Amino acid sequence: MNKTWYKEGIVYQIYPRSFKDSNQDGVGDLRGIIEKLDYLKDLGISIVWLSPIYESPLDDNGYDISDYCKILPEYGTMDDFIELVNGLHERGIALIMDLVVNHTSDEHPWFVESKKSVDNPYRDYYIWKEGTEGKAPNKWGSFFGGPAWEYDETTNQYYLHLFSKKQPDLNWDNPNVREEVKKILTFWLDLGVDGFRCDVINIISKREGLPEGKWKPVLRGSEHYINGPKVHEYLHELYEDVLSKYNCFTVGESVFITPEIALDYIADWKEELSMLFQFDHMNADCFFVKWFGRKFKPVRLKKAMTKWQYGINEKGWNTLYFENHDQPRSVSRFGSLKYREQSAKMLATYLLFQKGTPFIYQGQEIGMTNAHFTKLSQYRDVESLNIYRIGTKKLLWSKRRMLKKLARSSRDHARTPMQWSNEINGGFSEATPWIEANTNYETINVKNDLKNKNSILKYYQKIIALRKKHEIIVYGEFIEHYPNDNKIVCYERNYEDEKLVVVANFTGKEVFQKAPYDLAKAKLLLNNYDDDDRILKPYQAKVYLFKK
């Protein structure tokens, strides 16, 4: 396994509209990102990674980008931006961006040009198809619900959005499109920055015909976008002519993909993707998507991160993550309000003493919650809101039944403002935010983590020293003992001649610590409680290195 920066890193991941507001404008932007830059090196972090800032109507929060080149003046300027990279480089951290490349607003001037006539040159930089008797051209679904088809009056044909109707698809298989792609990347590297999260990216290849997909619940014709039959020549390309010339990386977002098609991605000899997310773990509380929520079971989290932990690893790379800008809180889903710091540093443990780049979302480091919402007014998410109204309008589901599932599985949760102090909208903004703060932002705070020992915030800083400072953490091989126990949580991991093992306690309970050897013989690296015997406490998580 080659050594590399990127895999030696902790990412931390900013939602700029949420971070820190420094004009009084109740939304978050890159000065307010500026002012926090001693707090993310301060955390330990070597690498940022920035939700988009491009010019955008927001219909989807800034994934629907209208100029690739420009930024959004909301969030400020581009001598902003700069200053930006330069204040992170200065304190040894990188910055990846958000590249959202299988659509655009259709606010974008390409689409703005292709609607107009059926023989306009950028006609073919989006997906267009005429209807079939008076009806979309197939049956596709979207991914924010409802069909994937709009059709458009001024050409009597539609277009194709997989997500909302105003992010139309780009048409990946015209040439042009795929040298525009280029030449943002190389705007942005030009620039100072350091690599790309891919947004959907295995979604950007349409098989030729689009034609009608099998029937299913949701996502109709899904089968014939997801690892489309072109996608790993046009990744290939762009790491031949931009990407493999800088030193940087990229992480691609990956929907319902297995790890042996993963490694067609990210296998070093692939040339064309670092690493890949994936969200098998993210159904340990669902069925197939989070709208269809079950009870969470430790187990099916541990089977989930192990399979991909035996799939990937010697042979490609993993991302570690629990949390993101399209995921509730993990503390809310995966561990204890009850027992919210314990189960927040049990998690964290769990997470980033296994193999991968660890990413950190937002707030996690001090174990912020699910927001309080009660009514759909104080939801903003574009999904959120599309799940309501098919939810209450064609399944003829209750107002409360929709908003129970609202307040369980919207993305949100992850959007409220982060909590910096007990001050008014959590030290967020003395202006009303664009959306509410998390009632609970009085306790939970950086401040107040600050003045603690024992927070979670200081406990997530001395996960990240121990990672720097032992080599086993991020490249010893994994091993899991114990996977059908619905408790405890048991693994290993072995470099040249050391040996960690991390145990931890899954439930709100005392259990007994089980474990493949003996602790006694080995150094105690890491505990969330003060003591250490065999019963571990609820939500206890504990990290022994032994020396071969």
Ligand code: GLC
The other form holds:
Amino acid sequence: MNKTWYKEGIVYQIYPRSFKDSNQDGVGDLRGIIEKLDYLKDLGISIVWLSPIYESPLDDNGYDISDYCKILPEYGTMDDFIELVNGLHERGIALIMDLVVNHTSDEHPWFVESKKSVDNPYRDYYIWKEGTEGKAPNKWGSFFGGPAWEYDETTNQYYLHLFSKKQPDLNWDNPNVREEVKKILTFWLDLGVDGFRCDVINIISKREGLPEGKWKPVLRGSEHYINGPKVHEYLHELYEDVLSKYNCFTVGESVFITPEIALDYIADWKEELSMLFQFDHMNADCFFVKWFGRKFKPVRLKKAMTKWQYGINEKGWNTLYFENHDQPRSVSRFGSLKYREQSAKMLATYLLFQKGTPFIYQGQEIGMTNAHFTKLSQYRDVESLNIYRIGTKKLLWSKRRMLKKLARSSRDHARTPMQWSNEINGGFSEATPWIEANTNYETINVKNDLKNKNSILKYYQKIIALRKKHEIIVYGEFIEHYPNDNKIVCYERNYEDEKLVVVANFTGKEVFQKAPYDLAKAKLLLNNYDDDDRILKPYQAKVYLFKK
Ligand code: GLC
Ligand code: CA
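Starting from the form predicted alone above, please write out the structure of the form predicted together with this ligand.
In what comes next, the whole complex appears, and the chain from above leads the way.
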């Protein structure tokens, strides 16, 4: 196992639109982040992942890019960006950017050209096809619902978009496209960035001829682009030509993947990506896709997490996350609003003592909860609005039913403004924010948490400090106990002459503390309650350290 800085790092994800508004226009911006640099330093994190800040018509909040080398003016200027990079580096914090290159915006100049004629030099930057009998070329579906093809009358052909119709897929088989991507990587690396989070990177290579694919309830055709035929060749090319020349790392977002297949991208001896995000544990409260919810069961979460702990183990490196800008808030999903503080701390303990690089999403460190939206007009996310339309118009489901689905699973739950204080809009902005703040900012906010020594924020600071102090938390071998127990968590880590044991209660009721060792012989490193006996209080979590 090679030791490296990014394995030892702790990442904090910033969704710039919702982090901090510095000029009171209701939209978060780079100067807002600069204002909070010391907050990040005090939290102890060592890497920031910045969601897209590039020029974009914002159909998908910046995941639809119209210029990869310019900053969206709403977010600031290139000077602000340089100041941000320097400010982070001065504090010992690295920066990774979001690389969104499965698709561009339909307003990107490449696509504007591509649309013009079948012999335009940019035509082959995208994936165009003739229709069949007045219909789309095949029945492939979009991740946001509906068909993955859009008809364009200029040339009487269809273009492929696996996300919104304003996000046409790039044609990676075109070597010019790959050269453009390398230029983008080089541009940002030369500005000092330390790596990339690569958006939906395991779907960039589509099978030649774009075959129809077997019938599926959603995402028909996906077997022809998930881990597609040339994905490894293309990622290796980026690694060899650009990434390997810098001290940087990459984390790829990968959909529908197993640990075995993940190793094809990230095993220590592969020269492709450094680590991957996977989604197995995000199904602990739904069936396959989030719009079909089921009751959360701790054991399902545990099984998925453990599968990846064991599956990647010594061969590669895991990521650890419960939240990001696409997921509802973890305390609302996997914890309890009745025991918000205890369960937020318990989830932090369960997650952050496992093996892998942790990713903390803005607001998670203060236990932010899902939004309280009751009306469609409160939602902003293109995916939520699409699904609502498909549900009510095509499937003829009631508006109430669709609003219930959004209230549970919308990506907007993660996108409400960061709650800094109990001032208006949670101190995010004095202007009306682009998306409503969660009204619970009156009590749930950073300012309160900084004052209270038992706060969730202080607990995160403690865990982060422990991760930095004890190598065992980073590199120790993971072993789980009682995997089928739906009430408690118990796992250990082993490294050199130390053993670390995590025990936790995943329920709102007291449970008996089971452990494979005599914990009285160990040192208690962390506890989210004051008492330490053989009964675990609701969502109690404890960490013990043994010297062998
Ligand atoms: C990724 C992003 C998500 C975006 C999609 C299309 O899943 O995390 O926010 O909508 O890719 O770029
Ligand atoms: Ca602003």
